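The chain that follows stands alone, in the form predicted on its own, written as structure tokens.
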Amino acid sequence: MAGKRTFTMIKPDAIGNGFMGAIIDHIIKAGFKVVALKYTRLTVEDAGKFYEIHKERPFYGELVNYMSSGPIVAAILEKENAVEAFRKTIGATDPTKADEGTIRKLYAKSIAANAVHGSDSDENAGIEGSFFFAKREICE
């Protein structure tokens, strides 16, 4: 059964390009309820832990450096079938292949600088949300 929550991060490129407000607005207009929101910055160590699943991949070091290069916005979102619905809202990882009107089509510059992260499963949404938020920070 699909869950009601997912996790997202607005990445440093989107923050640096001034798209934070527009992306949050896009998310809300797509019918998601924001139940936790945090403007923060990952250390290299934190980014390494968050992306540990990719540790053996050739892009891991570059990803960790990029994600710790500037502020991010972390959020837990709520909606029916949240993970699948959000992945449709953000579009393909490659913004040139993303559907019109998706967040990545509108705000991403490249595969690497693709504006937002979106959880790929209900299980990962829970793990990723817990990485950033204590229970008391999540508004039920």
Ligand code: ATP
Given for the second form:
Amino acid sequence: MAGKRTFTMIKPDAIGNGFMGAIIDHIIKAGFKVVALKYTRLTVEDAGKFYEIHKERPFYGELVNYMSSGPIVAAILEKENAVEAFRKTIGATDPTKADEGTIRKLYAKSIAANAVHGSDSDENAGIEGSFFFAKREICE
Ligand code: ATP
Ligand code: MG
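Having seen the form predicted on its own, please provide the structure of the form predicted together with the named molecule.
Now the full complex is given, and it begins with the chain already shown.
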């Protein structure tokens, strides 16, 4: 059965461009409940660990540098079938291919600086949420 939680980050480009509030609002209006939220920053080492699954991909170095280039917002979200529903809400990785009305279509500038992260499986949602939040920081 699909899980009810996913994990997201609002990426440095979206924070720098002033879209933090608009994106959080969009997420809530799309029916997600915020159960944990944090404004923070990744070191190069943190970003390297977070994106370890992409280590062999050609853009790994660029991705790690980019994700540690400025503050981010990390959050755990709840909704039925959360992972799939949230990926629909954010749109395709490349914002030029994202559907109208999606967060990436509205707020992302490029495939690298694409405004938001969304977990790709229930398992990764759990791992990624635990990367940022202690149990007591998650509000049921
Ligand atoms: P995310 O995991 O951030 O939600 P995604 O699942 O849509 O994005 P992935 O394939 O997991 O896409 O890639 C992770 C991130 O790596 C992308 O969000 C983007 O920031 C970056 N990325 C992906 N493809 C490229 C590329 N071709 N060039 C540069 N950066 C890329
Ligand atoms: Mg991904």
